[in-house]
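What follows is one chain in structure tokens, specifically the form predicted on its own.
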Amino acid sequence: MARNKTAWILYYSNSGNTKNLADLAEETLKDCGWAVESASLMDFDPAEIKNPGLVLLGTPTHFWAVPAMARKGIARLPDLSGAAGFVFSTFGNVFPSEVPYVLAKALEKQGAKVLGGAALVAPHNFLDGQGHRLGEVYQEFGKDQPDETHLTAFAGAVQSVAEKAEKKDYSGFDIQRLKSSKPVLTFMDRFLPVEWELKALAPVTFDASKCQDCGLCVQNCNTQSITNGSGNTKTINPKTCKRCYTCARQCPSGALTVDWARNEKLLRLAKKVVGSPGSRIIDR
């Protein structure tokens, strides 16, 4: 397979709504006859991208920043010199982000050429005060979403960068384009850090009574925060949790709990101010 026809697509996905894109962007790269492999960042390997003509990087929005697992795993990219490179993100409708160019900035370092991005509005994987999924209930928080429209869009989008890619047209997209629809808000990032958003999201709680010492929590941290202790008990190093709470949805028990009613009145102040930042694709 000539190098201008093979294609990787790396995402981190936490609930799915990322993955869900990279599995379209797959399929939509088979079709136009690319030879693809994809893998997650967690785990992939950098030694066999060896020369894509194409390389698709994904992740979600973590309030308005790449997750920290994500950055860990952009970290790994090899060198990339000659290939194009397409960007894309998925988030829950509330903090309008500068995931897209950060991502084609990561993909430029290793010497790719990005020709365009997209960040769509999926279903928010944070629960509401009852224990409803916010993405499944309210449509401000991305139910049904991305529809037909946007995941046609989408693996248009995929389509057009790849003919570029053949073609080694790499001229006319500038990742500028990418930043955050509202630089306002999003230039608040640089005083108010994840990290400080993040206390004030509800902790993970661990109910020793209801453990059943499955290891499903310790399993599933990809931060490495939860730690045995004696007995079936679990300590939560709050310093190093991100606040993901895949934790919590993976325990068949309710050992782990979080105070979600808290987080949803914080994510609706904060829709009060952003709004709803909406979809965005750009290859053009």
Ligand SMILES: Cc1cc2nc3c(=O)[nH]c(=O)nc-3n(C[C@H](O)[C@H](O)[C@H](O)COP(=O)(O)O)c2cc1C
Second form
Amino acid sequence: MARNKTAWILYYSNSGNTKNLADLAEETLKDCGWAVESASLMDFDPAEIKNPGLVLLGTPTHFWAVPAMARKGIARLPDLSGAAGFVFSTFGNVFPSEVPYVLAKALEKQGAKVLGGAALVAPHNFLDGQGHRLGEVYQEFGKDQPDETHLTAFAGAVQSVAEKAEKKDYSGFDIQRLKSSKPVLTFMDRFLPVEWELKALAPVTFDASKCQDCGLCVQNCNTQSITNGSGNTKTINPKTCKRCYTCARQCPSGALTVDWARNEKLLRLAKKVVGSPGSRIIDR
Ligand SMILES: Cc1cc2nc3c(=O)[nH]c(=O)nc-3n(C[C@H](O)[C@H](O)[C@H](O)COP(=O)(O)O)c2cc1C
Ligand code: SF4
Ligand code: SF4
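Please move on to the form predicted in complex with the ligand, as the form predicted on its own is already shown.
Complete assembly follows, chain above in first position.
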């Protein structure tokens, strides 16, 4: 089927880092003369994606994996036979893991041919013990990343993949190259249940005496783990809660809290044990 010069960018972003890359990719592709449609994996309509020449798929890394919320959108991807693909991921410099490879496999399962990908360090969106975003305070958790050099390289990779897509030059890229450079991460991705890390991370706690009953937490929990009880009581289901902490970050009154110091300790330990290979951009 003839493909047109339209690119679709599908992304999931919890705190804006991955969306920033999606926006940069959009600008780059428009400069190259492509028509671009950009949509969130949470609410895109697969029926609108008709014969694109290029599809970009991007998500953050959540616990060395593709975020649970994004996986639902990825499962709805339509047939992409004949399209070229590009994948991208952001991570807070703890575990990059196999996210680009997993995203590439998802695109290829739908018939696209992936020609490149990137995993970029970006500010970690957990808080520290003092309530600051880790990625705003510490270089080792992605402060000031991705920098100009990485952003330029990212835009260059998107441009190069778009040029190949136009020429239908789909040769010479093996998605195996998007696998993690650290075998321990490949192992974790395949064999360690994410539930282990979820259990280790601090749960969200609720203090009814501070709740203003604004409803923000219930509305914005992507896993529907918070329910209204009697009065202004909120109940958090620890089994379905993915520890994304969106609710605690948005709560205006401090009724939802997290032991951020415990999480910071855990992440620092994980960094020490595994180490991060930093940003990677692979397109040839
Ligand atoms: C639930 C959760 C889990 C995370 N897990 C990891 C991780 O395993 N490794 C890592 O380096 N960063 C991790 N991070 C940090 C994010 O990957 C990073 O801040 C990312 O850039 C956020 O992207 P976004 O702003 O598009 O949501 C995690 C963040 C959240 C909220
Ligand atoms: S941390 Fe909060 S917003 Fe995130 S899944 Fe758990 S209850 Fe929902
Ligand atoms: S966001 Fe905070 S104040 Fe608002 S309903 Fe939830 S717990 Fe209560």
